[in-house]
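Consider the single chain below, provided in structure tokens and representing the form predicted on its own.
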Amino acid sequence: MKRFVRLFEALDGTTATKEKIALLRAYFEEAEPEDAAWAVWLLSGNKPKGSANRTRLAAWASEEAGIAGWLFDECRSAVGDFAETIALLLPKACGSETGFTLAENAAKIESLAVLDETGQREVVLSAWRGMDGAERLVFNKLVTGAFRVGVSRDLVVRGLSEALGVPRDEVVHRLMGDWRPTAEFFSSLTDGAPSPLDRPYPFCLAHPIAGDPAELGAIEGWQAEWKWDGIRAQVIRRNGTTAIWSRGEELVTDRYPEIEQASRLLPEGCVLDGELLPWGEGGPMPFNQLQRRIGRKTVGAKLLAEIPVVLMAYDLLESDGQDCRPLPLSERRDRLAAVVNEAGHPFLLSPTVAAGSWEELGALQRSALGRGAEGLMLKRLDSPYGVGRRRGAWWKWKLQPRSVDAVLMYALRGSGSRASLFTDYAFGVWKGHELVTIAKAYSGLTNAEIREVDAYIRANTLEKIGPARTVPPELVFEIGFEGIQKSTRHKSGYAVRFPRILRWRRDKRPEDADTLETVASLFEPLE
């Protein structure tokens, strides 16, 4: 646990990125292999199962510390942190359980989920009294949910890279889908172990074009598909079995059996990657007819025939049990199509849009909302299947280009009606490894969703700033705008103009919130 403790220290103390990589690097090399795939685990935005109600800490904290309700509500609110709080108050540890580990210490905080209160108590102040105060910061943030450090998933990814002397695509790939920490995972990062039948392949993800298009060269080169309004999944056939994966590596086979079912249709050894569109007779749905299915753990049958899901297939990853991803995409476009086509609805192959010209695709392009599409994507076909977003290959050229997937910060209570709920929102985007602010919206959920964020608010508050309420970066919306200027009056330099909700992206993890660099390609002086 002190080394782990030694590295969130590192880690929060610098912003250089070389040197960050280079903390973990160290970490991941010395750690045993239980601790060190617990802090891949933690350090990628994973949180232990078990946790303690934050009353509770709050009251057996106060009792050993031997002080009253009151003043642990002056001090929290001097320090501003709960679990500095707690950190600071408690007296010196008389040290009966120094030398516990990172791994030991996790499972007891897991371990919480089966205790009563009595229990609970018994564990947190049993290792309260055994930790000095740095271990009792990072304990405190992982027992209430609220561990987070400025270092994101790339750079986990490239410190075990560099320790493990594995290339960073592949740690990538081994990292996909639902793992748990333990020692033999870890090993089977260094040794190449076979991966589970259901692991998804890294996605590769397109960066919003920015200006004219005529810019990436010919034409000729380059592959135009339909930008569809869905979620992004892979569909995985291997040894009789199917998995369906969401981009946000969340299993959700059973969530769409129509596609289980059809999918023992395809070859053994094959992997597709596409978009999980509602499709009616007339071709796609509005989304917000799939997120009547999305959550669900099961669907029944009347709505499985009032909103049936197509995959509108966009790449074969693996054929015949091989990878197929290093091959250019003109030859990966041939396989796909003959796949798709034998297994027939409710696969679709995703249609390619054919022009002479720049400006001829740019007139199609502007008829994408009439088609049931967002915009076009641009790909080069001679490219290969590449791993998280990479500039050159693919971009998304969007109809309606001034929206941003952003990250809820912190909420506020409404009026009126809404006086009771947290429903008015910001929400940031990522300047480097910390979010910014970009904007304040509060229209466009649905009563149903402004429940359940204000219910995950009232559970997940880190910190009360006067009437706000922060939360970890966990949810993510995307927020459309009128207009963007300039402005030094928010962190970001940005502010929108007539902000709203467009949709919450559940298929989607915080990192994969855009960036302030996106944010600056959107602006155009306003008239």
Given for the second form:
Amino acid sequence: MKRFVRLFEALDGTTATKEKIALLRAYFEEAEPEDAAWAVWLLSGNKPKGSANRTRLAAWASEEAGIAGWLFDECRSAVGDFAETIALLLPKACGSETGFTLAENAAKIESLAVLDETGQREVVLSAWRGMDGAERLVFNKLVTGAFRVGVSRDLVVRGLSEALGVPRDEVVHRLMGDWRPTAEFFSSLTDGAPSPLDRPYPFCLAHPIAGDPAELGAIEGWQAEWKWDGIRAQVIRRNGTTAIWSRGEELVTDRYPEIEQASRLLPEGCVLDGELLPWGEGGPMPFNQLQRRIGRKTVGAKLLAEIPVVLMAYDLLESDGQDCRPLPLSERRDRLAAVVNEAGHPFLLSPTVAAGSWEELGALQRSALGRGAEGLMLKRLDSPYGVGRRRGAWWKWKLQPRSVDAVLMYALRGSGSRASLFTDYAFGVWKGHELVTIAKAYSGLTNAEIREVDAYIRANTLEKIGPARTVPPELVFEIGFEGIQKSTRHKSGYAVRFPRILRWRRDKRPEDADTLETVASLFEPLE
Amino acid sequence: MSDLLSVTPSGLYCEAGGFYIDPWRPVERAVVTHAHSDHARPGSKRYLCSSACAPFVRLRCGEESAISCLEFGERRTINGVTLSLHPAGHILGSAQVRVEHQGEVWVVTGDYKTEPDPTVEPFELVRCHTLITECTFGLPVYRWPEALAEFERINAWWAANQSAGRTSVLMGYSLGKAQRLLAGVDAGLGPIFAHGAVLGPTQAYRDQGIRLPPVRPVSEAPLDVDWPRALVVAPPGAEATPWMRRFRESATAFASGWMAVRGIKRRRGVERGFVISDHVDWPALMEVVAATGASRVLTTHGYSAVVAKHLSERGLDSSPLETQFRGEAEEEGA
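Provide the structure of the form predicted in complex with the partner chain, given the form predicted on its own shown above.
Let us now look at the entire complex, which starts with that chain.
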């Protein structure tokens, strides 16, 4: 575990991409395969399948440190991080233990899932006693499910690719889907065998287009499609079975039985990339309809009838069992059309948006909302299907986010490095003389503004309700968002999607903030 | 009977003796524990401090200040109150103040530490009835690593910067911490330079016979100096100033007890932190409180309320004392 802890500390201590890759590479070259597999797993954002709850951990740690519960809380609030508080509080390691490997410690943490409180206590205490401070910090972060390091998955892939001498795209592909961190898995990354059958391809992602789309060159070289607001997914038909993977790399086959059933009509050895969309009378339904189906392991007949789902197919990644990602888009599109037409509903071919000029396309783009789309996708016709988010071949051209002016109503403390500040805010708009919440947002302000708002909150707290502090309706902020939908969660009856603070409207008084009527007018039900 | 020492608007006051200890306003007679800015303030008529502390009080409060000195352990009676100073181990010349009146003994620790430090007089434990202790780091999460091990890390960091071609800029408070750093690093690794603010106190340490490695002023560095080989010791304020530009590629680190907590390092935007503190950590604080034999403990600085509550639960008569000492606030240096 010590090697992994050193890696964690070193990654934590640098912001230089090159250095991070070098650190990762060195780690993967040196570590035992099983530890390396766990490192990949954890650095990719996965958690061990087991944990202990914080109340128990706090009690055990206080006991070990010989302090009262209130003193633990004081420490926790000064340190700002639960895992670190415990690491700092525990008495020095007593044993002369040589220590356990990362894999061994991870196995201990996974064992907590099936143990009762006494059993958990035994495992955690014996682990703590055999570790030094830095190891304890990492262990505690793992055991509370709070382990995070400042490396993107892309950096992990690059480090692995350099250490193993396997091309990056190949590494990405092998890390897709379900796998468990084992020595065998890590060895399989280099054995050159074909990727397992159940593994999805890495999704090709687009950057938002920054400037004028006309700068992309002749419009004839591009394919435009609507950017649909659903769940990006891959439908894999191999060996007579179907797997549906979401972009979040979750296996969601069971949740979309209509797609699974219809996929029997897809040819063998075929992988489609598309968007799962709730589909009503000839058109898409709002995203929040789909949300009613998300998260349900099984979908009842009633919901299936009310909110039928289609796959709006964008691309063909495999046909006849052959990876066809290297083919140009124009060719993949032809093959895709043939496959989708043959299979029929609920497989739909994502329509292309024809325009003779960028201006004409711009006019169409502005009509996206009325068609249930959030904008356009632009894809170069001669481009292969790439891995991950790369610039150049794919762009998303979304509608401008809209905004409302809303009033700060209450705030919560942030987490991590912002734990000592109130950084998470709830905003409201006027419904008559009353403010009703419309959005929660925590990003968008500068650090200086965050400190200022924090000081304001501390000085003007009206009431402490649990972790929240209410303040008088005084500060106005412009909140940007990308969509708006009906919601029972917010008192206003609406919820905005992807809210963020665009700016602090110091020039506005609270009474100048928007009303619920304004918000309602932004909500455009689909025709 | 009223307390021998009590807090007044001008500071901690001994009514029987007619003197203040580390007053924050100008007074007739100020007993000064040490020469950091929140303890030694200019403007008082007369100062009393340890002989070793006097040069720093002059630096802080003016050359012409009326200062009388006491050797450590020497007793002086003022209006029937017996006063003596005892090493606090915080910085050179730093003292605890022992005050005795009609058989009752009070000790004011000032800022102090008990761990060994070659640049200061070692802390002396003084038994008393009432203890007024600082609590800058009065939480059980503060436990210092061995200073020797921490200096090894500093040396390794310096050497690594040398091979990476980056100038090592090590920050610590200019009086006390900077000299401790100079004494602790491996001067064989390369040349050592110091920011102007560090030079005066460093010379004052040397004048009192403290052995420190040769240090050159940054401002007098030759034009062709090989900065990446050098260690530069600077006060914390220097990090974000144009003064830093001369080093081009630099690696900065901060030496302070606060560096024990990652979140604080982050909030301060510190690239690298070394846990070198001139204050007691939690275990040492608890040890000192117990060893003085005090039945009453008043707490100042930092986590005074927490420490008082904890000690009360342990059966001592303890409460926080409202003072204006900042100790070593998280936002400050040292």
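Bear in mind that the values here come from a model prediction, so they are computed numbers and not experimental data. Positions refer to the first chain, counted from 1. Between two forms, the rigid core is defined as the largest C-alpha subset superposing within 1.5 Å.
For Leu164, the Cα coordinates differ by under 2 angstroms between the two forms after the core has been superposed.
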